[in-house]
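Okay, so here's just one chain, in structure tokens, the form predicted alone.
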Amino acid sequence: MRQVSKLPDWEKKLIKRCQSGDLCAYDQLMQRYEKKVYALCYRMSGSKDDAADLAQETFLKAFRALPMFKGQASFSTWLYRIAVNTCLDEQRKRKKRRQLVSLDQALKTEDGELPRQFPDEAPDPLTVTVTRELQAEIQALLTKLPPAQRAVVVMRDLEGFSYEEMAAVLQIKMGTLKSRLNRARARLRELYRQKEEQICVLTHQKRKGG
């Protein structure tokens, strides 16, 4: 099994700079790492202005903490980790304020109260094609799985981590995380399958209609 407490010497060198103050020297960790936290932070929120907002936000807790960091675990590990659980905090905080938001109130207005209006932000069936990009179909069906299910997902099957940094940035149980992640590819499966009948549904009665 891969020892992800062992720290590069290169790596050693730029964290106690940065735990001495080095700005330079985090500039350098954050230009080695940003792509990757951005990426995680992308497949996470499905939006690459929160994305953005997440990843920097990630790395501002880092460089906070970086006083702290023992190098009990891989530097990489131990950002993958805040990354994660910055995601998941927002993911958290979205849901509650969603709840705190009654459907029915009004919305106060210099002209008085207008009723509360949403978006239909779901895709137009009839738009989708049998040719559309795969990972462009799982990255929408990624929103509706759990946070916690969308989080091993995104980390095995869109980023490449393995099982056992995975197991590390999450802190969980080997044997835990592989049935998470069986559960999340199965529902990602099914939530596939019914998209599917709902095209080949719905491109039918267009041809029955037209």
Contents of the next structure:
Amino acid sequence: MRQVSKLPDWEKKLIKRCQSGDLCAYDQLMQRYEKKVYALCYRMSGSKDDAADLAQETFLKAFRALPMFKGQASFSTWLYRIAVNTCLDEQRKRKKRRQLVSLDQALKTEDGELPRQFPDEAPDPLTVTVTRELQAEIQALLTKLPPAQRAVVVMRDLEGFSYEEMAAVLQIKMGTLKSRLNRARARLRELYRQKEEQICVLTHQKRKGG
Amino acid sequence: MTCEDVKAGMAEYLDGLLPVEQKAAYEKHLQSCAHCRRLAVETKNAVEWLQQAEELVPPPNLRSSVLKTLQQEKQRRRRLAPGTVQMIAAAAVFVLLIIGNLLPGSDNYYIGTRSSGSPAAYESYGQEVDVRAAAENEDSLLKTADESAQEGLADTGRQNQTDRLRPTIIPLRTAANLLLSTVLICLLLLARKKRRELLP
Ligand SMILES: [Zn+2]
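Cool, the form predicted alone is there; where's the form predicted together with the partner chain?
The next block holds the full complex; its first chain is the one shown before.
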């Protein structure tokens, strides 16, 4: 009940119009949130095409579910929850597919040719130069985090969500959120250190070789 | 404060969310513990490195493609699915069929002529009642009903030829069943056809 007041008047009106099927109102609402929704989807999926699909799916789901939205949470929280859940569901599906594919690939390895099914797989460190591929590196590192941990790191460190907002989006307790964020950042720290060490080894080898 | 406490409070410490007195205890531990200090610095570095991630711009057609899909859904809902009208009509006919067969006493109405004076007329009346009863024993078989009706009509022809007036009795119920069943089947076929047309 406390959170109903969180909804500003203009948004309340806009949502009411959307609930009665007004698509112009929904366009306005989307305009306000598309950037963040898209960013969440991109960081979770690691590819532009997937992000566009996921963001679109999020907005479609949200519109269809809007009649059920009673203002228990703020609209943004509700929308981001749909976005994060859509992304996590996709990750789950993908993991299943990947398990099937890896079985498939085990048979193909004899040919020495592995089809690259997943472009969001970590790029080959040999081909990555620090400056040119920084963005790709960042996304590659994020993609190595387990999806649930990736979600909190993306929300907090890239999108600047508050702890309260994240707990509300994920519908978890504050204590659970804090420990998840800590675990996520610890994992991130380890991945970052591994990456740095690899770069050191590579430059060292290069210097030796050259 | 133990090293475990420091690990558990790391996120809040780095985000500047620890209350003043806890922050002081935290920093005191960091000063005395090299291990935790290293973890804090490395975590901070990793997060700051990550934060170099570029700002993302959603594709320009994101909203329009969502709206297009929603518009299509709206129109689909507004239009009745093809074949619905035929299905409703078929349902109505079916209900009529049921009601017609549940109504008591409608067997007593007959179509036809009956010469009241002729005793032969009464003889043949008895015959035709038998035919009708036979037909009704297999009331699900429309063919039988059909035959009985035709027989009645054929009889009329013969009667006209011989110029003898005999009662022609077609049970109204059978006739109605025949007609309504035909209409029902036609409507169902039409509904199916309309629905098939929708499929790509
Ligand atoms: Zn320590």
